[in-house]
Structures are given as structure tokens and as C-alpha cells.
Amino acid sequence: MEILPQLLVNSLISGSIYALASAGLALVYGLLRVLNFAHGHFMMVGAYAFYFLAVEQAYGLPASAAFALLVIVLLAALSFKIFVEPFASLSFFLPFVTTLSLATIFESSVSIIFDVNVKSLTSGFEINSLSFAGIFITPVQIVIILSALVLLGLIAFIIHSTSLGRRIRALSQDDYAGQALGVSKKKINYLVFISGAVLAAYAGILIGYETNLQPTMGNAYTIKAFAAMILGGLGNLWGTIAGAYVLGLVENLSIGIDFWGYSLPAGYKDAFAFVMILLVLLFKPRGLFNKEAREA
């Protein structure tokens, strides 16, 4: 149990990345009722756009971040226009198919442009760990935790304390009534979809500094974002964020603690997203943080 504090810190780091990724997915589903299976691929594309300018072109962080932001905003707007908006009103399942197609397009395009080899945003310089009371953490990991808290706090402020947040909540509860009150559904839909993609891209950049980048990373993080959303409850933003931290905690404890002298290999860590999805759907299908609906 002496490694428990380190495992808790590692859980906070993983949970912060999952929370940033899943928050955007939950916002999109809460407003549009669209399951965006290309969400993790926006993470990947944003990270590679940042990598292109920061590493391959040797530009500074501000220019690289601005370039990645521009790429994701344009791609998200174009993707929503072509792959989501024409189909969302026709069927719940059509955006599922079209966003899966979009994910394949993103993955194939990045593989062609950057090849399939693993990339890293930290290549060329060394990151030293800091030690506090036996807990090791890097400056990048501190940035991950603090920036996640700041961004999630900013989302909370916008959703609950601004006129934009009131319009988003109005449309999510009853889009016809919201439009009758003068809220532009089309503009809000675009704004929320693009904001979700930007949050995902930022999470992807953090992953590039924390681990590495590869074109296939989008699939794993899409599944983890969905796992967090199912844990918290579909359409429940704050439940999804809590579910992301729960997922990070379970993953790190499962591979870090011995069970009767046996510990699970680190390669099994990603499997827990699937296991948690199955268990929650079996025993708590509305999610851990959604209230049970009353039956007539």
C-alpha cells in the first residue's frame, strides 16, 4: 500500500485527460443527441497538427497552439456540416455511421501524411520528475491536472452563469421551446460541436507530451470517452466528468495493486474501459450519477 499515493496521483492525471476528452463528447450528446464516434480522432488530428508546427517546423508553443486550434475549428465546422447536420434529424443511427466513416478518413489521412510510426512531442528534450513526499510527478503532469481543473471550471461557469449557457441548456431541454424564444439552434449546435472538438484536441496535445502519438490512438480514447459518459450517465455532463475520474482511478488501481500476490500486466489497462461499460450497462444502465426515472 506504500505506492497508493502515487497511484492516486496517476489516477488524477489519467482522469484529467479523460475528463477533457469526455466533456466535449457529453456536451455534444447532451445538446444534439449525437454519438460522435470520430471524437477521439479530433484528439489525434489536433495533436498531430500541433506536432507538425512544434516539432517538424520548430515553431514556438503559441504559434503551434494557434495553428492546431485553427485546423480543428475548420475541420470540426466542415465535419459537422457534411457528416452530422444532414443526418442528425433523420435518424439516431445515421450520425453513428457517418462519424465512423469520418474517423476512418482522419486516421487514414494522418497515416499517409505522417506515416504510422510513433511520434512524441517531447523528442529532443528531457523532462525531469519532481518528488514530493515520495510521490513523483513531472511538470507536464502538473499542467495536465491544473489546466483540466481550469477548463472544466470555465465550462461550469459558461453553462451555469452566462446567457450562452442558458441558451445551451434551453435547447438541450426542449429545442422547439428554445427556438420559439429566439435561440438560434443552428449557431449553438455549431458552437458546441466545435467546442467539443477543441477540448478533445487539447487533450490530444497533452497526451502527446505525456506519452506519444500514433494515428490509431483515436479509437482507444473514443472508447474511453464513451466509457466515462456511460459511467456518468448519457447527457449528464458533470456525471461524465466524474465518471472520467472514476475510470482513471479504476485503471491505475487495477494494475498497481497486487491481488493475493498477483498483479495485472499494464497492457490490460485499456480493457477496463470495456469491462466498465458492460458492468454499468448491466447493473446501472442510466449511469452511476443519473437519477432513476419514475415509472407511471
Second form
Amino acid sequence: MEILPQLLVNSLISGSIYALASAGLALVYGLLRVLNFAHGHFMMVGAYAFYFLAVEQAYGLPASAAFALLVIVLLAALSFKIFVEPFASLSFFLPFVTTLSLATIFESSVSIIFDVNVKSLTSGFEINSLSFAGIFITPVQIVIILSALVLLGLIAFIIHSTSLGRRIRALSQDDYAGQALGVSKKKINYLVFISGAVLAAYAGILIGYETNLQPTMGNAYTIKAFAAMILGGLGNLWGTIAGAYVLGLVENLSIGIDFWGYSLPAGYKDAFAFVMILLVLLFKPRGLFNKEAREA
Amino acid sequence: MEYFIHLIIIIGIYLILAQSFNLTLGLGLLFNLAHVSVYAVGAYVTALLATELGMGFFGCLVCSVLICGLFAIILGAISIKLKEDYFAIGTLAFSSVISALLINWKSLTHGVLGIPGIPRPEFSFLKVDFYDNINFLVLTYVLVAITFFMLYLFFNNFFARTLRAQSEFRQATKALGKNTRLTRNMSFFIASCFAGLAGSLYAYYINYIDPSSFSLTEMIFVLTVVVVGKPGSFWGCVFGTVFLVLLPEPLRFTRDVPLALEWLFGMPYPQISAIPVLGWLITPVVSFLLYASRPSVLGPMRQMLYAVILFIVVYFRREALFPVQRRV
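Moving on from the form predicted alone, kindly provide the form predicted together with its partner chain as a structure.
Below is the entire complex, every chain and molecule, led by the chain shown above.
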């Protein structure tokens, strides 16, 4: 079992990415009861915006990051205005269908503009792995783990000890009561939706450094984020983040460990997330970390 | 002409697929995102049986239909406790498991390479083969007619009423003594059987299948068809299929637009674009169309077209599309 520490570190890395990707989804679901299918596509679009300035135009890191941030904030605000807000209060089906179409629009526009081939953010330079006591880790991976910790800590601080966080929590518990007490639902909705998209885009850029970019990556990460959310219980932010780390752990252990001389091929790594969704839905539909019962 | 026949056959296959999806989404409000994956299973069963075992047409068809029915039962068992959003995610996960299996189970499905060389059906007792597309067209529409006859019955009997009622108010339907669970699972079973039939026909018609033909894009297309034709409306779905299959076809001819303009104006294209006002208006449109006719742009363009139509229809019908009020 000398491979185990490396597997644990790898699962920490993928768990951090999933946590960044799914935190925004969980916040939006908790607030609006909207399943945003285009969430993974914000990752993709943000990463491509960054790629456009950093690699194709060869600008520096701060300029590219600012540009990607600007693009994502504008796109998220516009998407929320057009694709989510008119439908959020009507029926569950409508926002899901419209965000599905938004996701397709994102994916096809990026494939038209940037081509469907795989792109890499790290094509210009070489990354040396560092090794500590037999564990290999690249600087990018250290950044991933640390930034997940910092950003999730920041979210925790905002949600639990600022007045903004109190308003968000109030609206997710009962939006009528919250609005009656003078909390502006519209502002909070925009704020949460945009910051979720920005978090997702940041995760997308990290993925671009860690592996590579493809227009079709959006779907895969949306479903991964759904998996993390199902594991933690729909709309439960901390459950979702815990679910993201569990998902990373299960995925990496499933393909890394020999089962009596037989190990699963790496192609099945992604399928594990989906099988986990099905198992959790089958046996514990409330999620692993939700105590309260669902109505009806 | 050959191309026209191709389009009519494709319409026939999508008619079966979309109408069966209409049964679950339109009547039962069951947002089954695994429908296209079941269709893929039907196509793969036919492809494997026909190429590996050399089974005949009826054998393959029946096996496809039954195996898809079996998948529906599994899906029903998994999703029976789930409502709305949980249900959509569950079926999405189920469809992702199937596509992961299609890509990774290389010894069975050949992975991304797909299965080539599926022979067209032959009826030796009638001395008819279906290598000719006209014959295949007849075969397709015979099956479409059978499917539509059966689905029409299902759309207009007690089963449809129970399905509608359970989508609206499950507890009340139960209180009336209806078995909602059985009705739900039956609607999956019927829809999946017909999806398997469509998959089988698709595999026979195209002769080559690979996982990319059954992606989420395909699911969005079927969803668009049902939403455009009004969910739950039998003939609306037919209209939606014909309309949406034919809609992107003019995109294929966009590269001939300058030729058409030259013929229309009787002068070479550079002269047309130099005409004041009119030429300035035409030129950007034409250059956009020429850009859109490139093969690498055409595919995503088609996807985007469907997504935009889906959105527009949902936007303008948002009050009426999935109403909370009673409809039965």
C-alpha cells in the first residue's frame, strides 16, 4: 500500500476542484430551488476567456484574470436575467430546460470560436513536480488545495458572520418571511448567482492548468457537481462541500486500488460519480449529511 | 432525391423516438433524461446481434425492444421514490452511466470506434431486401404506423388519464384507488420499448453506430421536439419532429448563396457587394453564411439553433407549458 498516500493527495486535489465547482451550485439551489445545468459551462467559458488572453494574446496573469472575471460577471448577470429569473418561480422544469439550452449555447459558441480540439494553458512552460516523502505534487496542485481552503473559508465567514450572510440564510430558509423583513431578494439572487459562476470559472482555470480545456468539459463537471450536491443533500452547502471531497476520494480510490489482483480501468473513473448518485438516490435520497426529512 | 428520402427516413425514426418521449414527459411530467440512452441501448443491441451473431431482422428488433424494456424497469426501480429535481438528476446519472459503459466497455462495444458494417435487414421468405433506401423507407413507415397506432391508444385511454392525474396530484390519484407506481413504471416501459425500436431502426439504417451519436445533444433535440410541439399533444409532436428535422437543412446550402445571388442579379458577386446600400447590407450576411457553412462550424451551429429555439419556445410559453393548475 505504498501508493495510498499519493492516492489520498490526489483525491484531496480533485475534491478541492469539485468543492469549488459545486459550492456555487449548492448556494443557488438553496436560494432559488433552481438546478443550474449551465454551472459547469461557466467553468468552461471562464477558462476559455482566460486562455484567450493568457495564451492566444500572451498577456500577463493579472490582466487575463481580470478579463476572465469581467466576462464571467457579465455573462452570469445576463444569463440570470434572461435564462433563470423569468422562470424561477413558475415550475421546476422551466429553469432546468432553459439552463440546458444555455449550456448548449455556451458549448456550441465556444466550439465555434475556439475549435473543438483540446487546449492547454500550460503549453508554454514546463511544470516540475515536487516530491515530499514519496508523494509527487505540482505547484499548481498546491495552489488548488490552498485556494479551495481559502475560498471556502471565505464563504464560511461571509455566510455565517456577516449581515449579507444572514440575509442569504434568511432567504434560503423562507423567502417570503425574509422579504417581509425587508431583504431584497433580487439583489441577493444576482449576487449569489454571479459569485457562484465566478467560483466555477476559477475552478475551470485551475483545471486548465492541471489538465486541459475542451468545450465538452462543461457537461462532465456539471454532473460531477450534481453528484457532490446529491451526496451532501440538495441545497445543503456544507454537505455539498463534504460531498465533493468524498466524491474525489471515492473516484481516486476506485481506480487506484487493486481488488484482489483486478483493478478498474481509468476510463471508469468518471462513471463512479454517476453510480454514486444512483446509489445515494436509491438508499439515502436525502443525502449523506442531511438530517431533516423531505416533505412528501 | 436520394437525400430527400434520407430525410424522410430520419424523420420516421425521430417520430418514434419523440412520440415515446412525449408519453413520459408530456403526460406523466416525468423528466426522463435517459431516454436517448435507452435508444442507444436499442441501437447497440441490434448492432451487436446483427454483426456478431448474424441474427435476423425480427430477432434483433424483438431483442432490442425487450432489453430496452428491461432497462426501463431498472430505471423505474431506481427512480420510483424520486420527485422532480431528484428524478431529473437520477435519470441524468443513469444516462451518464450508460454512455460511460458504451465508451469504456471496449471488448463489447468497441469504445469510441463504434460498430461498423451493420447489414440491412433481408426478408428471405418474401425475397425482399432493404439495401435500397426506398424499400427501407416503406419498412420504417410501416413501423411508424404500428407505433403510432399503439401510442394513440395509450394517449387516449384510462392509462393516459391516470398518468396525467398522478403528475398533477399523486396523493389524490392514490386515494382514488389508482396504482400510481404501476402507471409510472408502465409509462417508462412503453416509452423505452419504442425507444428501443427506434434505436434498432437507426442502427439498421445508418449501418454504423458510435457513442457520439447518442450524446446529451441528441437528448436536447428530442426535448426540443416535444416542447415545440406542446408536451402531451400527440399531433403537435409530429409537427415538431418534421419541423425541427427539416429546419437546419437550408444551412447546408449556405455556401451556394453567392452563386444564387449572381444568378439573381446577373453579375459577379464582387460587383453585387459594391452596389451602394443593398450591397453593404448583403455582404455581411453572406460572409456570415459562408462562415457558417464550414463543416467545423456547421455542427455546433445546428446545436445552437436547437438550443435557441428551445429557449424561445419555453420563454414565450412559460406560463402554459408545465402549468400547476389542473388539465385533466
